Structures are given as structure tokens and as C-alpha cells.
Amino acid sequence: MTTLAELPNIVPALPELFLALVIMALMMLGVFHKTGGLEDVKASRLISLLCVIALLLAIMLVSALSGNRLMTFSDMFVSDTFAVYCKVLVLTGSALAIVLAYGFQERHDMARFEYAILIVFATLGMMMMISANDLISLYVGLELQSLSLYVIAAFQRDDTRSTEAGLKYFVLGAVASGMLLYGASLIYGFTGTTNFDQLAGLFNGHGGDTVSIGVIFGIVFIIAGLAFKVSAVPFHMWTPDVYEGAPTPVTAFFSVAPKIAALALFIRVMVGPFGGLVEHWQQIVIFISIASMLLGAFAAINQRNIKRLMAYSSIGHVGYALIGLAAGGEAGVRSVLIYLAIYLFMNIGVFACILCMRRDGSMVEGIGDLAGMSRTHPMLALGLGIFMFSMAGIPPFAGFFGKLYIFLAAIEAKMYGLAVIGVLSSVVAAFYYIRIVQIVYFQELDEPLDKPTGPELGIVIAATGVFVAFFFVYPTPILSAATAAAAALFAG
């Protein structure tokens, strides 16, 4: 009989267990509320609200664990300041994504209670990924997230583009998961362990000729699998089609929470177990960083669909974030964490603006549809202008400081070429961001957009716009939290 002393300490995983219980309770509640017609809309509203509350409570639970490195489940799960920082970003992104979908679901006949629950399910997987301290728990968290995302991508079942997006994401995601699992099996086969701490102890102080070629191949396959999850070149091919085809609130969710979680996992895996082999994987990360920045800068120039443009934009932003990982060290990781926080608010703000693009009751996605918007929707145009200038990296907006810390980390690591390429690609990318502002403010009004419906979009645009515009006034909370998170990762 198992005694109380033999039971695992569940405190480090309390937020995850809380969300798992919430998911089960809300599934039961949704099923008993579901009677068809108007009742489905009411059930969807109620469960969306409860999911947002649950995510906010999870943020409080996660924050309570800050400051200590706690392990549980046979050291396969770790909670440290790095995990706390990234989980707060993921939970915030997921809550905002549910808020963005609140009115959209009813207008597009998507008002089903499962939507918000699937987002919370995916968030649970992301939190497990961030806290993974073993290749097995990493894979379990990754798949829990991915399976939920496949369903969400195809949630608008009657729309051909949505179902196509879900299918593409599923097929390519399965290939990427297979590559990552193969890499993990190679690591286990050549080292005899999957635990991150044991792998770190095995590789620290070793390098060059002492490392087996099988381990190097394993790392390459793991990087390939993770590069797919963050949509880095050359594993980006799914991103534009899925972003365009999926319902807009789903695209907004895809662009923030899963990306932040995957980048956090990327950092933990490279810095933790394979930190001693930095000379073996650094050149790969540099290559995918440069390729992502260049493709994101040049491929978006000719885009006419704003969601596809944001897909290429996100690929470029991943390239900038990977500069910090390539630079290595606490300064590099700190710069990535600052960048992720700023990216979260910029991106959510942009997609809230895109959700306001409606004409005659239908969504419009063409960049040309924004022509003259400043005359009919001045506050919306102002918000979109702030986000576009920030994404272009123009001071004094938050995006400028995000890129500044990234480039400073590269210069500190003496990666001058990488920093120069980053700056030049940022200049090229500024063209298509500023072009949107030019269309909004200086092109002739063609046909006005509908008046935005529902207060939730206006609240999100206002809140994220204030953060982006006035980040420079008081950046201390983000900077100090990112510094502590980076220090905790290297201390561990």
C-alpha cells in the first residue's frame, strides 16, 4: 500500500493539475448545457467566460511558484522562474485569444462550447512543454498541445479553407513530431538517458571529438522538430496557408501562445541538456535565424492578404528571437524573453484590428480594404498604426526595444554579421508595415468598413496599444522578470 510520504509532490504542477480539472468540469458543464439553437450560444458564452477566469486564476497559481526550482514526477517536470515567466505569457495570450473570439463565434456560426475548452487544453500542453525536464515529458506536452491545435485550425467545419488548414497542419505536424521523436530516440540510444539534468552533466565540459556522431544527429532532428513548431525556415511551409485558412481568432491564437511556448522549449532544450555542446548546434540556429529573417522580410512584400502577411511577419520575428538563442549566455536568453513579451502584445493588438475589418457583415482580409480607414475609423487606424510602427522597430514603440536587446546580445557575443543581417532585414520588413499605414492614412476611401461590433475588441486594442506605445516609460517589470528568468535557467 502506498504511504503518504511516497506520493509525488504535486505543488510544482499545481497550475497544470488545476487546468486539467477545470477542463474536465467544463466539458461536463458544456455537455449538459448543450440542447441546440440559442442554448448553444449561451453555453459557448458561459464556458468562454469561465475559461478566461480559469486562465487568470492559473496565472496567479503560477506566479505563486516563482523564485524556487521545484521538481516532481521523477524529475521529469520542473518549475523555475524561467518556466513561470513563459507560462504567464502563454496564459495571457490564451486568455486574450478567447476574448477575441467572443463575438466572432456567434457571427460565423462557430458558437460551440468546445472552442474555449480546446484552447485551455492546448494551453495545458504548452505549460507541460515549458516545464519539461525530460525528453519524454517534452514529447507528451508537445503532442497534447498539437492535437488540440489541429482541431482548432479546422474548427469552422463548413469552411473549405479552415478544414484544409487543419489537414495541412495535421499532416506536416505529424512529420515534425516524428522527426523530434526520432531525435529523442537517438539521444537516448547513445547516452542511455532522457533526463535533461543527466544529459547536461554528461555533456558539460565535453565537446569536439568526444561527442558521438549519433548524439549530433539526434540534436539535429530535435532542432528540426522544434523549428517546425516555431515556424522557422526551412520548416515554415505550413504557416501562410494555415494562418490564411484558419478562422481569424484561431490565427491570432496560433501566432502568440504556441509560438511563445515552442520558443521557450527551444531555449530550455538547447541551453539545458545540450548547453555543453553549443559549438555543435549554434551554427544550425544561426542558419535558421538568418533564413527566417530574410524570408520573412522579402516574402511578405508582395502579399495582398493581411493574414498571409502576418504569417510571413511571424516567421521573420522568430528569426529575430533565434538571434538571442544563437548568441547564448544569460544576455541572449534575456533578450529573447523580453522580445517574446513585447511580441505577444503587438501581435494580439494587430489581430484585434484585423477582426474589426468587416464589410456588409462579412470579414475582409485584403490589405487594400484598409484604404482610407482613418477617415471613418480614426481610433482603429491609430491603433493599427501604433502596432505597425512597433513591428517595424521604430522608436519609441515597444518593438524597437525588443529588437534593440536582441541586437545588443548578438554584438556582445561578437556575432556582428548576424546583428547586421538582422538590422538590414528589419529595414526591408519596415517597408510592408509602413505601407499598411500609408494605405490607411493616405489612400482614397473606397468603400467604408462596418462599425466594429462588441466592446471586447476595442478593449483589447486599447490595452495592447497603451502597452506598446508607452513601454519605454516603465519597462522595469518586464526587464527585471526576464533577467530573473534567464538567470534561473542558467543557475539550474
Second form
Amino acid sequence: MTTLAELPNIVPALPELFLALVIMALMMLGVFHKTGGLEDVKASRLISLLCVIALLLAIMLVSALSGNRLMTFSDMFVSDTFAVYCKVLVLTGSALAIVLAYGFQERHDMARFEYAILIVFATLGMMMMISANDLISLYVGLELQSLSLYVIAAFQRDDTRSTEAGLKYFVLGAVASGMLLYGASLIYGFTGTTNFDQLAGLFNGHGGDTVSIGVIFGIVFIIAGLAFKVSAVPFHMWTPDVYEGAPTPVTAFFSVAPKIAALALFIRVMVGPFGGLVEHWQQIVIFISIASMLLGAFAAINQRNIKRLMAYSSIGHVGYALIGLAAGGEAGVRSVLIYLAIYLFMNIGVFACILCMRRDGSMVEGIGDLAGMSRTHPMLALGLGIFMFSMAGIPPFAGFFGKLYIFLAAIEAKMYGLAVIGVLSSVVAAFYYIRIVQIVYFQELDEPLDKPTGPELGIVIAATGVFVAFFFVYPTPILSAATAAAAALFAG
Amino acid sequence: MTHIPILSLLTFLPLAGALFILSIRGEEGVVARNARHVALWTSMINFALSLYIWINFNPATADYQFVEFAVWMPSLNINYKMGVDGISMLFVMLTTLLTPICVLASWESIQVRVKEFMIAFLVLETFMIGMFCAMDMVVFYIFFEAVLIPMFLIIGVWGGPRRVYASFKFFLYTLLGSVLMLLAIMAMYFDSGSTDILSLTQHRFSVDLQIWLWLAFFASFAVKIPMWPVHTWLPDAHVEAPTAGSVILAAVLLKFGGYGLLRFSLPMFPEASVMFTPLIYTLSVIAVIYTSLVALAQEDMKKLIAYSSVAHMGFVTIGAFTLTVQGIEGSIYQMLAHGVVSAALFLIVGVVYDRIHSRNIADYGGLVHKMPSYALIFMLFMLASVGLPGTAGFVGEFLVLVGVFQVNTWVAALAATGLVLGAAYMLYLYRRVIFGTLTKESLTAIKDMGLREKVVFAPLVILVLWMGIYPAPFLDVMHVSVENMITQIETALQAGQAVSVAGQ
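What would the structure be for the form predicted in complex with the partner chain, rather than the form predicted alone?
Full complex below, order starting with the chain above.
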């Protein structure tokens, strides 16, 4: 591709630029749209729809970049197959999150057009995170994402829980960002560069022992900051409160897209620039992985609120994903990528089911409210049952395959202890997943939930349910995509 | 040989039936009736298909037959592969025979959520057949563990008063065992580069690795069999499950463990198996004697039969680890016989439970006066359970004892006491339920078995006598496969010894 010599090559960043332009245009549209009552709802519907279309177009644009490794903006931005894979997942997650919020917004006085735009803003940040090839672009992308997320968490302005969630998320998130930035500056101070490729070259030739203690400190701070973003133990404290407080479609969004983006970033940073220092960071990742799995398994047992329960469940899932990172190598990264794809569809499906839990027009969130659902909503109960068994990792559902690849990577890396702890905690976690199945199927009718409103939730549940239930029939596409993505990361 | 994918057809036909039932809509009564009929016909057709396998099966070879192969996960070299040999074919037959019987037995006793029940049952059949036909470890594992889902629902939704406790215990116990096996399968995959069962049988694992792998597999199979002391989920699950659930649980699911030991632990880890044989003998003898004594003290009929199952499965594990032709054939035969007999016994309990809604032995007595044909059938299966010559139970137990006597007379002697105790608790049960004077108020109006119930028992009666009087057709089918397996194990053991001698 030929460009003017003075201008940076914009092709690798085309999807991001496209989304940025769309956001600006849609903001204008929103601002100049008529306001008041029904008009707000109309504007929010229109812009949600346009945002979903824009995200789908961005998926196509991103996919077109697959196969090559392109760098631009003074090597601060990279687009490779790994980035393409993760971006497609993130964009899918964001699009689904907007769809989930479609009816919810109107019913809960949340119909403001900024919602969809903020999600696209956050998505733009995530895409920049995934493509970051420099500590500075990493930080800029991360902050764009985080600031949008803080606002969305508090989007239900009149609800104290939502505003509390936003504030909590903001304060803790700012501390984490600060730690990450401090780590980045330590790295810069001790190496003299922020570029990932240069860092990788420096450490690869360096051997493990002679590396300066300052760099190790820097890595620890960066890991702490990233662990906060993926809500891994011991930086998970915000997760249950934010998940519970934020409006449910927002929680659904939080549990997938930002997590996938942050994990992709985590992988890129650990494998890329710090790949030569693997013996220094591996034990940290193993520790947070084990701690997350155990906490996710045990702390969720006593939860009665389904959103809180899902918060702990997502902590546990991050623990499993980190096993793949700890195992390292192409197989490890590939297993994380497969896990993330499956996790995306499972989680969106569960949250679509949670959004259907309404009684007398308002949301209910206790797991006891699901009692007898199999009688009144048989298809919804079937979907939730499939998702729960899949989350627990029971074959033949997709969740099992996610765990299968993760543990394959761990066994290949001879991390038997980690694998054994992993499978045992998955048995503990199975307890609370099947308890939901028990409430749905075994308990007698309490007071029926409302009939589902609007077709969008049903479509999402059906689509994700079919994916989760029949993943085993033809796993090859995701498998080979993840293989290519993992290979690209190591080739570069 | 054949180009029809008969095993896949057999495996997935019930699933298709289940999806069909799922699509039935309409009034509740109509849906229930249609669901019952679809389930019955699907399982009958499946049984007919399995007869095709039985007829076309070549007993002269130990090779897997009707083999199917499809590329599944090429990047990992994990493929979909199905096939049966002389051992697994018999279990497939057992499964396809019992499913229609179970559907028929639940015809009237399941009145709520009939549609869901039939779906769960057909899905269960798919998983069970798939498990016995799988020739790839990962495919095997998927079916093996997937069975938990329908069984969990069957116990939990249609079970008795303590069904939640029982279903959770069942689910978590078995899951805990199987996840360790999953890790072992992965370790085997990286050691040998394949998950194909045939090539894994040929692969020689180092003895150190074998020990760990054997223990991991044992964790899974011991829970499934179940062996003492991890058998405690079984009485709970049996007591709470609906009749058809108990039948399938006792008749087929318990065989997963024994089948797994024979298919994987023995041929793949021969050195470790020999090393752990004393452990198996000890646990099995304890199971035989201890659970027989426990059965003697039971007040609940289903619990008594559940404990008797544990005792009978003790014979299976003893026989399998004798590594003699008689012992292993006896162990397989015992599993098949137990599949038929325990299924019939649970159905027998189900017959009176449908009428009186009690499983307490004390609530019965003198039934012979009101239910003569019931008493006759009960007697037949009671005696088969005891191991009376001429019934299916005798052949298996006798072969096991012959096999173990060649290897270890003490174990044979102790196991034989289990037979005496077995006779004691079964006869005691029979006396309390059937004989005596009929004094209970609630029993005065009890009716004898109806036509549907007799139809349910007819194939089992025929089979239990056939297997007892003329066992040759069954033994012939498994004989070559068993001999081949023993040869393989012995060759592996000798090769291992040669290596260690050379090392010295």
C-alpha cells in the first residue's frame, strides 16, 4: 500500500478511525435530535441501531486486516491476527450488549442516546488496547475504555446503587490505572524505551538473572494494574459491588468485552515485551490464577443475588483463562483465546436470561425468584440450564471445551498442580451452577415471572444457546482462528 | 464391512427423538401421550437397530467392528471414532433393551412433566450408547460425563422427598471423580500423541506415569462402580430416583465403572494394575461382606437392593483383576446379569410402590395371597440375585470365583461368604414382603400385575433364564476379545520385566 511519505499509514487503524468518525457523527445526530419524552426514546433507538450496524461494519473491516502484521504511528500501534481475533470478540460482545439494552433502557428510564455511544467509545478504547505496541498507547487505550465504563456504570442516574457502583469503580479504577502508569514509568526509567518490540529485544537477549530489580518492580505494578482490569484476585474487590449495582445490560457488557480486551492486553504484554522474563512473572500469574479460581468457586456459594453470583463466577473464569497464560507458549495462548470466545457467548446468554427475570414490571435478581421457571417459561429455563451446565464445564456444552483446551495447555506445560487445583475448584463451582438448575427445575412454582417482552432477548438467548449446545459438532472454525491468532503473536 | 454408520445412527437416533418430542405442542394431556409414544417407538426402533449389530457381529475376531471415523479436531489429532468389540457390544445391547422397558415402566408412574421426562430419558440413552461405542478417549469422556446431566434432572425433578440432596450428591461425587480422569487422559495424550483408544492400548507408558494415571482413572471408576468407601451416593440416589431412573442407574450407569476398568485401566496400565491388585481385592472383599451386612439391616426395599448392587459390583472388580479368562469373562457376565436382575428388582419395587406409595418393608407382608404372579416374578429375580444355578446370576459369580480361586484362595473364600450373606438378605426380604398373613389394612385391595407390567417383565424373565441355562451365546461373543486383552496385558508385563532385568 502506498501512502504519502509524511503521513502515517492509516490502514492498520482503519476500523478504529471508522468507529471514531461514527461516534462523532452519531453524537451530532443525538444532539440535534428533538428532545423530550418520546423523542428521547426514538433517538436512543435509532442511535442504538446505528451503533450496532457500525460495530458490525467494524467487524468486517477488522476481518479484512487478518493475516498480516502491520505497524503504524511510529510502531505504537500494531494490527496482527491476534489483534484481529480479539477485536472481533470485543466488537461482538459490544454489539450484543447494545442489543440487550434495547428494551431495558425504555422500561427503566434509561433511554438516552449516550448509552450506545459510550459503549462504542469504550469499544474503541478496547481496540486500541488490543493493538497497543507501546506502553503509552496501552495507557491511552486503557483510559479511554475505563473512563467510558465509569460513566456507563452510573448510567441509571437516579438509582443509588448504580451511582455508587460508578463511583466505586471510578475510585478503584483510578488507583489501578495509577499503579499501571507507575509500573510503565519504572520500565521506561530502567530500560529507556516504552516500545514493546524494543523491550522484547532487550529482555530476550538478556537472560533471566541480570535484569534490574527496577524492571521487575515495574512488571509487578503493571500486572497489578491489569489484574484489576480483568478482576483477578487480589484486585477483585470492586467486581461484586459494581456488577450488582450497575444496570443489568451494563453488567452484561462489563462481564465480557472489557474483560476480553484486558486479557488480550495482558497476554500481549506478558508474551511480547516481557516474554524473555517469563520465569519472573510466571509465578505471579500462577498465584493470581489459583487465587481467582478458588475465590470464584467458594465465594459464590453463599450468594443469593444472581448478578453478584455472576460476578464471582466471572472471577473464577478469569482464573481459568490465566492458567492458559501461565502455561505460556502457543498452546497456552490459543487455549485462552478459545476460552474467551466461548465465555463471551455463555455470559451474554446468561445475562439475557437475567434480563428476562421480571415480576410485575420490575427486575428481580434473587436466585430464589427463578423457582418454578421451568413450568412457566420452559424455553427460557432450558436456555438457562444449558448455560449453567456449560459454565460448570459439563460436556457436551461449549464450556467444557473451553476448559479442555486450558487444561490441555497446563498439562502440556507440566503444570500438574495448577491443573489439579483447577479441576477441583471447577467441581466446587459446579455446585452453585447446578443449584441454579435445581431452583429452576426442581422447585415448585413460587410466583410466576412476567412474560418476556420484546423479541431481542429471545433471539440472543436462542442464538447463544444454540452456539453453546452445539459447539461440539463443528469446533474447527474457532479452533483454527485461535490457532492462527496465537501463532501470529509468537511470530511477531 | 458395512457402509451405514450404524453406531452413530444408534447413538443419535434417541437424540433426534428427544428433539422431536421437544417440538410437540398442545394440551398437556395430549402432549404427554404423544411424548410417551414417541419415546417408546424411538427406543424400540433403536433396539431393533442394535439387533442388526448383534446379528452381523463377528465373534471370531477381537478387532473393533462397525468402525466409523470422522475428522473432528484436526489440529489436536482428536477425532470422532466409534466401534464395538465383544465386550462393548453386549453393553450396547443391554442399554437398548432396557430403555424401552424403562419407558414402558414409567408409562403411568410418571404423571408430571412427561414431555421433559421422556426427553431426558432419550438423551440419556444417546449418551450411554455413545459411551460404550466411543473409540477415542475424549469422545468417551464427553459421553461419560454428559450422562450426569439427564440423570441429575431425572433424580431431581421426578424423585422422592430428599431428591435435591440425592441429586447433588450424585452429581458432585461423580464429577469429582471424573475430572481427575480428564487430566489423566490429557497426560496420556501428551505422552503418546493420540487419544485413540486402540493406539493408547498399544502405547507403553512408563511405570511411574502408569501409577498416577491408574489412580486418576480409579478415582473416577471407583465412584461410578461404586466401590467401598465411595459408594455412599448410590443408596441415596437409588432411593430418591423414580423407578425408571433407578433401573437405568443400576443396570447401565454402574457398568460404566467396570467397563472403564476393563477397557482402560487393565490394558493401558498393566504394571500399575498388577501393583494395585491387592488394593482392589481388599476394597472389593470389604464391599462384598460389609454392604451385604448393611443390606441385611435395611428397612427400605430400594436401599436394600442398592446395597446389594454394591456387593455384586464387588464381584465384578475382583473378577476383572484376576487377569484370568474365567475371572474377566465372569466379571463381564456378572455385570450383564446384574444389569438384568437389578433392573428387574427395581421394577418389582416400582410395581408395589405405584400401588401403595411406600418402599418400607414393614408396610408389606403376605402379598402372595393377593398378587400370585407378582410373587412368582419376584421369586425368580430374587433367586437370580442370590445366584441360584439356572439363573443369570449364577454363571457370573461362579466364573468369578473360579477365576479368583486360581489366583488367591483367601479372596475366593471371603468373596464366597458374600454369596451366603446375599442369600440371607434377599430371602429375608422376600419372606417379609411376600409371605406371612396379609394383615395390613392398606393391602387388602391391592391388585395383581396388569398386562402392561407383565409385558415389561417378559423380556427380562426370558433373558435371565436364557443367560442362566445357556450362557454360550454371550460368552462366545466376548471370548475372543477377552483372550486378546489378556494376551496383550501379559505381553506388556513380560516386556516390562525384560526391560527391568536388562536394566539390572
